[in-house]
Each structure stands twice: as structure tokens, then as C-alpha cells.
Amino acid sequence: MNYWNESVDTFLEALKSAKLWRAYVVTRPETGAVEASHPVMQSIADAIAGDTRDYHRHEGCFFEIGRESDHVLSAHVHWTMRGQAAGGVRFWSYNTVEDFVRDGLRLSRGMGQKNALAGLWWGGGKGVVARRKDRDHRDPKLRRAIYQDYGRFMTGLCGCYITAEDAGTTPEDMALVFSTTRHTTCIPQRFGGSGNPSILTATGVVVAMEAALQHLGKGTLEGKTVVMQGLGNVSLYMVKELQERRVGKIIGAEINEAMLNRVLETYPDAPVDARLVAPDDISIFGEKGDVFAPNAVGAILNPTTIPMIQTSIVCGAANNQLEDPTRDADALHERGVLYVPDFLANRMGIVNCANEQYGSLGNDPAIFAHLDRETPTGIYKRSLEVFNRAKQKGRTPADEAGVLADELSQELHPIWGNRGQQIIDYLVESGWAKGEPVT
């Protein structure tokens, strides 16, 4: 049966029927062949191997059924030349296995690119947990089961992927992951971790906006109009940053009334025009301004929304903003819109937590160097480098950022180069996916 187009729940039951609780799809480094752990995985392996958009010789995609939670857990590893794969675990709803796996493929590659452009010695990784439609995912007991299961999953993967916080996951959830594995970052500060990265992420995106304005010769953010899709955690702090830079107006759309009200109540004096909209309302894309900030879901820049954009810059906090990286980057370029790739602008979440193992200090220079105007690998200088390289080579900024990121991604970690691939090879050879059968 071809499970690629089936629901994640159908896939879960297929694994159970085959008496499996672990499975994988890996790329064999010697041949480049995409290999499935079991026959039930073959249709998924074939679909991944035949994909030319989201699959880029990923080292592995791993799946496990949570023993306590009965959810499908996954981890996706792109390249690990620079170090172990690192990136957050997303807790989200998916209609099909294709949607589920594609998200992991896209996000893990994006994390590898983000880490490389930031100069971090980490590879690209992403965790994805598929929500089940018949469960109350606000239930503390169920969340405990899911995230402790995910920690056990990380422990079983032996550190080829290091997880962290992402969409749908909270710092408290990361504490639960930490209770069953050491292979995680973004744990709460009370456990010696780095805590909530939203503040730094917001600052980093605003710095990228400033670099884009500088490149276009449009001055600073003072007096400018910033249009935001989404007024969630990162946007909340972005409003503060923009207010401090004396923007003229912020126009925001949000589907969650509580989130919208939190922004208005937290910053009552900010020049914010906040609108509550339905989930399918995309009218915010047609608002006139200077910068458009996609701060909500991914794949939101596409043939429907791009023609609506009325700003000269697109720069936001959401991951994987382009539905099709090449097609949509070209479309923005053709319209004269300077697109700041998300993996260039929104790095500060991973920067905040990537090196927790090396201790912490106030105003850490290793973190704040990413936000200054002088550091070559900082957001401001790196953005200008990408814009200038793209102009010189006749590429879009998204293409040029990807080329540069891939070049940097292949640099070997000075001590642990390709350690993740070695661990994956060990997992395959040691029979990780055989495990004990589900009963």
C-alpha cells in the first residue's frame, strides 16, 4: 500500500499491524540510494527518493510510535558535516503522511542552512510530532506522555539529532523531554537552560529588516510601516523592537483573539493597527507598507499571496515561508520585492540555545555578536553579503543564501565532522529499527 497519501493515523496503524514501533528511511552515503527499514516503509522511501523539491540527500528520517502517548514521533536529519543535527520539535496537525514528512524534510534542511550561515557548528535537524485528531492536546497528562516519549526517542537515536523548542511546543514541554534524555536544548532556565528564545528571535528579524532597508538605500525603520501576518510570541517582542526604532505604523493580522489582545495590552502606546481575522483570511498581504513580515505559518508565500504584496521588502520570523523555494523566490524578485530568506533572518532561536552545554552568562557576547553591525557572520553583515552576492551573480537572495549555506554546511566540524552520519550508520547496522514488537 502507498502510505504517502494516507493519513498519519493510517500509517501508525500500519506500523502496528506489522508489529513495528520503529522505522526509518536513510540515504546510504556510499551509493546515494534511499533505503527503507521495512517493506511497509518502501512507498515512503520511493516518494522521498523521487522528490526534487524537499529532499536533498537527507541523511535520515526516523519514526517511532510513542509507547505512552500512541503518537507518531519523527526526527529528520539533513547534513551533519558541521556537527550533530540540531533543530526544534514541531507539534502540528497534518492531513497526510506526505505533509508530515515534507515538513520534516523542509525544516531540517532550513535548520542546516540557518546553522551554517550563523557560523554554528551544528548540522540540520528537525523533529515533528503529528497531532491525533481525536485527542485533547491541551491535556497535561497527554502532553507529558508525548514529550517524555519524545525524549526516549531522542535517547534511542544516540544523539545524531539534538532537539529543541519549536511551533506547538513550550519550554515546559522541553522540561518533559529533558526528563528522559540529555539530547535536547532550549530547556527552562531553572534546569540551567537558555529558556524562551522569542525575544532574541524578534530582535534578529528586525536587524535583518534594517539590513534590507540599508541595501535598498531606504534608510532606517523610523517612520516606516511594517505589515505583520501573525501576532504571536515572536511578534509580541517584535512590536517592542519596532516601537523602540520609532516605526510609523504596524499593521497586524491575527486569528487568535487572546494573542491579539496581549499585544495591545502589553504595548498600549505602540502604533499598532491589529485586526482579528479568520484562518483563511489573507487580506493582510494586500496592505501597503515598507516591510511585510510573515510571522505565522510556513508555505505562505505562493502564487496566490505574492501578487498581493504591497511592500518592497519581505522579512519575517516564520520558517519555510516559500511554498516552492525556486518558483516563489523568482516571483518575488520579478515583482521587485527584496526577500530576506527566513533561515537568514530568524536564526536567534537556535543561537540562543545551541551552545547551552558551554554555560551561560548575562549579555553573552557569543549570542549578542549575531545582532551587532560588525560581526561578519552576524545577521546584519551576513544579510548584506547575501544581497550583494545575489546582485553580482544575478540570483535571487533566496538562491544565493542557499548556495552559500550549502557551501558552509559541507565544512567539517574541527573535532566531530560528520559525527551524525557515523551514528546513523551505527543505528542501521545495529538493528535500531528492529527493536521489540508492538503488542
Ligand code: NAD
Contents of the next structure:
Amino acid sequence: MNYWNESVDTFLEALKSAKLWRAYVVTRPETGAVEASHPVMQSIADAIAGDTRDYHRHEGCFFEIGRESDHVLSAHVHWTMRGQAAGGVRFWSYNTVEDFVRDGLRLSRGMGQKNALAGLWWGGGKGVVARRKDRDHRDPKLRRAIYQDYGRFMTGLCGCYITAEDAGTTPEDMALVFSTTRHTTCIPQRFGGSGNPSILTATGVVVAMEAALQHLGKGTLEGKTVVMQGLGNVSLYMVKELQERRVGKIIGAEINEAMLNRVLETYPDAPVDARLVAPDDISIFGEKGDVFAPNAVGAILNPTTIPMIQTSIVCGAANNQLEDPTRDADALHERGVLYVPDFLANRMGIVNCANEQYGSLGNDPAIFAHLDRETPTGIYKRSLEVFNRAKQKGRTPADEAGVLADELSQELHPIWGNRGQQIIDYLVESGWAKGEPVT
Ligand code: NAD
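I've shown you the form predicted alone. Could you give me the structure of the form predicted together with the ligand?
Now the full complex is given, and it begins with the chain already shown.
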């Protein structure tokens, strides 16, 4: 049976009927063949192998049924030449196995690109847990079961992927993951973790805006107008950063009244002109200004919104802003809009937590180097490098950032080499997927 277009719940039942609780699809490094762990996985392996958009010779996609939670847990590993795969675990709703797996493929590659451009010695990884329609995903008992299961899943994967926080997952969920595995980051500060990344993410995006203005010869942010979609955690701190840089005006749209009021009450002197909108209201894209910052959700740059944009720069925090990476990057370029790829601008979330195990210090130079004007791998210099290379080669910045990231992703970790792939080979050869059946 072909499970690609079936629901994740149907896939879960198929694994159980086959008496499986673990399964994988891996790319064999020697031949490039895409291999399924079991016949029940063959349709998924075939779909992945035949895909040219989201599959980029990923090293592996791993699945496990949580023994306490009865949810499908997954971990997607793009490349691990720079180090073990690193990226957050998303807890989200998916209609089909295709949507579920594609999100893992796309996001793990995006993390690899983000880590490589940031000069981090980490590969690309992403976890995805599919919500079940018949369960209340806010129920604390269920969350405890899911995230402790996720930790056990990480332990079983022997560190080829190191997880972190992502959409739908909270710091307290990460504490539960940490209770069953060491292969996680983004744990709460009380356990030696790195805490809220939003402040640094906001600063990083503002530094990327400054690089974009510099590239266009438009000076600094002083007196400029910044238009923001979403006034959540990153935007809150971005308002402070922008106020410190004496922006002229911030125009914002938000769907949640409490979030909107929090910004206005926290920074009453900031030049914010904010309005409450309905979720389908896209009028913010038509606001005149200098920089448009998508700080809400992904896939919002598309054939409907791009023609509306009235700024010469788009630079924001949201992940995967382009609905179609090539089509929409081309459309922005044709309109003369400088698009700062999200994975270049919003790296500070992963920078903040990826190296937690190396300890922490105040004003940590390993973190703040990403925000200065001199460090070659910092956001400012790296952005200018991408814009200049793109101009020279006649590519869009999004394309050029991808090309550069893929080049950098192939550099070998200076101490551990391609250990992630070695771990995957070991999992395959030692029969990881044959574990005891679900009873
Ligand atoms: P958040 O959830 O705190 O803020 C997003 C805000 O956007 C919310 O207040 C929400 O109500 C609002 N929103 C949603 N849809 C909207 C719409 N259609 N119009 C207007 N407002 C809308 O999230 P955040 O932590 O501020 O992150 C913002 C974005 O940046 C997210 O996409 C996130 O994945 C990404 N990101 C965040 C970090 C981080 O460190 N927090 C790091 C990397 C990427």
C-alpha cells in the first residue's frame, strides 16, 4: 500500500499492524540509493527518492512510535559533514504523511544551511511530531508522555541528531526531553540551558537589516520606517533595538490583542503605529516604508503578497518566508526588492542554544561575535558577502545563500569528521529498526 498520501494516523496503524515501532528511510552513502527499513516503508522511500524539491540526498529520516504517547515521532537528518544534525523539534498538525515528511526534509535542510552560514560546527536536522486529531495536544499528561518519548527516541538514535525547541514546543517540554536523553539543547536555564532566544534573534535580524541598507547605499536605520507583520516575542525586542537605533516609525499588524498591547505598554515611547487585524488581513504588505519584517509565520511571501510590497528590503525573523523558494525569490528580485534570506537573518535562535554543552559566560563572545561588524561569519559580514556574490553571479540572494551554504555544509568537522553518517551506518547495521515490537 502507498502511505504517502494517507493520514499520519493511518501510517501509525500500518506500522503497528506490521508489528513495528521503529522505521527509517536512509540514503546509502556509497551508492546514493534510498533504502527503506521495511516493506511498509517502501512507498515513502520511493516518494522521497523521486522528489526533486525537498529531498537533497538527506542522510536519513527516522520514525518511532512513542511507547507512552502513541504518537509518530520523527527525526530528519540532512547532512552531517559539519557535525551532528542540529535543529528543533516541531509539534504540529499534518494532513498527510507527505506533508509530515516534507516538513522534516525541508526544515532539516534549512537548518543545515543556517548552521553552515553561521559557521557552526553542526549539520542540519529537524524533529517533527505529528499531532493526533483525537487528542488534546495541550493536555499536560499527553505532553509529558510525548516529550519523554521523544527523549528516548533521541537516546536510541545515538546522537546522529541533537534536538532543540521549535514551533509548538516550549522550554518546559524541552525539560521533559532532557529527562530521558542527553541529546538535546535549548533546555531551561535551571538545568544549565541557554534560555529565551528571542532577544538575540531580534538583534540578529536588525543587524541583517543594517547590512541590507548598507548594501543598497541607504545609510543606517535612523529615521527609517520598518513595517512588521506580527508583534510577538521577536518583534517585542526588535522594537527596543529599533528604538535604540532611532528609527522614524514602526508600523505593525497583529492578530492577538494581548501581544499588541504588550508591545505598546512595554515601549510606550517607541514610534509604533500598531493595529489589530484578522488572520487573513494582508493589508500590512501594502504599507510604505524602508524595510518589511515578516515576524509572524512562514510562506507569507507569495504571488499575492509580493506585488503589494512597498519597501526596498524584506528582512524578518519568520522561518521559510518564501512560499516557493525559487519562484518567490525571483519575483522579489524582479520587483527590485532586496530579500534577506530568513536562514541568514534569524540564526540567533540556534546560535544561542546549539553549543550549550560548552558552558556559558556573560556577554559570551562565541555568541556576540555573530552580531558584530567584523567577524566574517557574523550576520553583518555574511549578509554583505551573500549580497555581493549574488550581484556578481546574477543570482538572487536566496539562491546565492543556498549555494554558499551547500558549499560550507560539505566542510568536514575539524575533529569528528562525518560522524553523523557513521552513527547512521551503525544504526542501520546494528538493526536499530528491528527493536522489540509494540504490544
Ligand atoms: P511568536 O509566536 O511570539 O510571535 C508571532 C506573532 O505573530 C504572534 O503574536 C501571532 O499572534 C502573530 N501572527 C500570527 N499570524 C499573524 C498574521 N497573519 N498577521 C499578524 N500577526 C500574526 O513567535 P516569535 O518567537 O516572535 O517568532 C516569530 C517568527 O520567527 C516565527 O515564525 C518563529 O518561528 C521565527 N523564529 C523565531 C526565533 C526566536 O528566537 N523566537 C528564532 C528563529 C525564528
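The model shown is predicted, which means the values in this text are computed figures rather than measured ones. Residue numbers count along the first chain shown, from 1. We call the rigid core the largest set of C-alpha positions that still match within 1.5 Å between the two forms.
Participant: Thinking of the change between the two forms as two rigid parts moving, are E222 and L260 grouped together?
Facilitator: In the comparison between the two forms, where the chain splits into two rigid parts, E222 and L260 end up together.
Participant: May I ask you to give the angle in ° that the smaller rigid part rotates through, relative to the larger, between the two forms?
Facilitator: That works out to a rotation of 8 degrees.
Participant: Align on the rigid core first, then pass along the CA displacement of D269 between the two forms in angstrom.
Facilitator: For D269, the C-alpha ends up 3.9 Å from its position in the other form.
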